[in-house]
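Quick heads-up: it's one chain on its own, the form predicted on its own, in structure tokens.
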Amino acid sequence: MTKRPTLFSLILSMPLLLWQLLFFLFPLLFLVAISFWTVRNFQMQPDLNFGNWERVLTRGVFWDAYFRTMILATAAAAITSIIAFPASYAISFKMSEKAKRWMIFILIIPFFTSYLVRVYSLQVFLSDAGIVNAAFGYLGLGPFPMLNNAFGIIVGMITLTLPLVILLQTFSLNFVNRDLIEAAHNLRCGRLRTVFAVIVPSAKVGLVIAALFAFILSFGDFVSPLYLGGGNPPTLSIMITDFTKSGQQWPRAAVVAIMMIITLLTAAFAAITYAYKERGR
């Protein structure tokens, strides 16, 4: 039977709904209002043009930079995914409680920084002249190219990403069942083999909306793209960006939010509803 919500549960309810209506529905609405609207004279004007999505959708440029950005932000959700389940796991399973609790806070202090700070420092370790290189100069080796291209924003977007997943891939793993880990020792089970055949679909839940988080962070990152990537050939975070200086083209920016928008809510979706997907059906 299903119990209906109390009059108190509405009222709690009340001040996230407000905020949602505020702060994430009413700016979407208006996004969207302003991609059907004109631009003349470097001034914005209520219309009601599909010029707008005419334009940007049927250009190459824009679906170029649309499957860079997929492709990017897959590749550093993927990649960080599976850096960080070894160290997610070390503490779950080989620490005590207390060095959980300071790797925790360890994890937490990379954001008392800016990320655009972050993102500055890791110039200093990429650029020709930069410290990796000087490493590998000793070694004999290089220089490599680090920067203004792929490699540098894959890694911008895992400094990005990387505590964050950290941090819920080992809360997940914190409430795996360790009966069953137990249980598959005593069936003779290898350690690999117990890895992903009982901790990995225990925990798909938290692995899962970690990789998607890493995967909506990367996909709208505009830092790492433009200071460690170079901005050319563009994302859509920096396609946006030139559309506002490029004659004040604020609809056609709307047009590529909405774009982005529509990938993430999708993607979203995607994810949870496989996070959630029972074996068999």
The other form holds:
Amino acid sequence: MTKRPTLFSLILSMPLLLWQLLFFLFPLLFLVAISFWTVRNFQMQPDLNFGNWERVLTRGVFWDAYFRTMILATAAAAITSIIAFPASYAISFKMSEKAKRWMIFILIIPFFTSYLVRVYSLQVFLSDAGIVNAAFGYLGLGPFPMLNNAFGIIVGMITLTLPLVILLQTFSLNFVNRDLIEAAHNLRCGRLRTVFAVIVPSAKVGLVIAALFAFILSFGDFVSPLYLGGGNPPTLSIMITDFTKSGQQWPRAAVVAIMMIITLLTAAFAAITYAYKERGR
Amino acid sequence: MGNENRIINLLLKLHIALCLLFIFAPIAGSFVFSLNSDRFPSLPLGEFSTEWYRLIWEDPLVWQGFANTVVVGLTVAVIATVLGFGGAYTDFRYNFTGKSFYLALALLPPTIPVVIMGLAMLAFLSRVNLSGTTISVIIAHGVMCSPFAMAIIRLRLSQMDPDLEAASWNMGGNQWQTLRYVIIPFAKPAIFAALFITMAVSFDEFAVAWFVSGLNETLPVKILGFLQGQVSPRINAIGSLAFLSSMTLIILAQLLLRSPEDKK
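With the form predicted on its own in hand, show me what the form predicted in complex with its partner chain looks like.
After this comes the whole thing, all chains and molecules, with the earlier chain placed first.
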């Protein structure tokens, strides 16, 4: 245990550091650089040009997409958290240890299915002649338009985030001190009041972080907006793929990407500040 | 009170069932549709058919995509697990200035949206003339998968008795021998679990691979291509097969992670 790093410690620690510096941090910094480059004859040229920033940030199209993405992701995060909470509550407080472990295993499964395949399958469920509308048809209702609109996008985002949010909420509820709940009951605190006055505040950090993850995933998702929302009008991530894939406008795509990263960092910072606020009260 | 309790518990159970239905209906649906003759499945379902499986079996592009996926997946699993092991051991054993930077760099990639990762990778790799190659997909997946490997192995190391290492040193083992005969055997189940799980993550990753792979598409990128083109239940057939292979990997990983605990 010397103070100076040994050869042994360097051989173990450096490969990961070098790999992530070279292939993770450096590409992200490079993205900032190319946002100032110019495109001539479909070739990017190093430059220090604010034209891309100006073009993107002064367009209404960008800000429309920005606020649409923001609203969709916020709505998805809120709805997912609300749907997830009763489930996480039941898993954490009502189930035996064995059943809990099974639920966690079951909820991990969706991470290893292709999100694309699930979205394709959802298209079949949600289309006008699809399974859900056919079921409504038997009841003499509908058909309801559920595809190529905000509803479809939100359903896709919930599909993406619900398992993760339930897992994160369950983990944070598992850490809630059971004595507190006992105490609340002894003090004749009602069931619902116990949930909102005791359980939610003491699991606040985990609940906020779960919602934050749902927001991050939804904000960056391009599959639901494209294949369940129809892609038009675009969200920010669709803008990036469009600029990159069809227009060869990588510098402009970089501007959109940087704006997204700034937004996500701000959201993460705000959420974590909020989560830890008032804890010492 | 007891009565109310039962109703509430019943409602909660119902809610969980609905959540699971919502989560698993698309997955189950994809299975059912893959064995169904209809091009646009609806209620009532069409006839049983293995047509879509036959079509993908005969499609050379699918086979090529499959080969790319396997090559990428195996390579990424090894690279990510080696990098992740080093990172996990570093975090377990050493304290140094800048450690939080080291950990942030090691663990943050999964929080960056995939479109942004894809764009950054594409811009960088095309600058060094690597975009459009299988290597570029391996590099990108290495970045995205090593945090998972690191987390899995780190958890296992935290279960290790710290005196074990000291004992090995006291008995004259140097650091390398201790690593070889004490730490690696102890972490072995987690190392294998990390291999399987990173492979499964790489198998399903489509977005970054789509940006950087060029013509060397992996299977998930092929699916994205199918989605953009004609509607075809072939996606369901490929998806079902991919799901089965991922699940096999996960269950193997789960068994590996669980068995040592049970033996004790």
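Predicted model, so just to flag it, every value in this text is computed and none were measured. Positions refer to the first chain, counted from 1. Take the two forms, find the largest set of C-alpha atoms that superpose within 1.5 Å, and that set is the rigid core.
Superposition on the rigid core between the two forms places the CA atom of F23 2 Å or more away from its counterpart. For M14, a C-alpha deviation of 2 angstroms or more is recorded between the two forms after rigid-core alignment.
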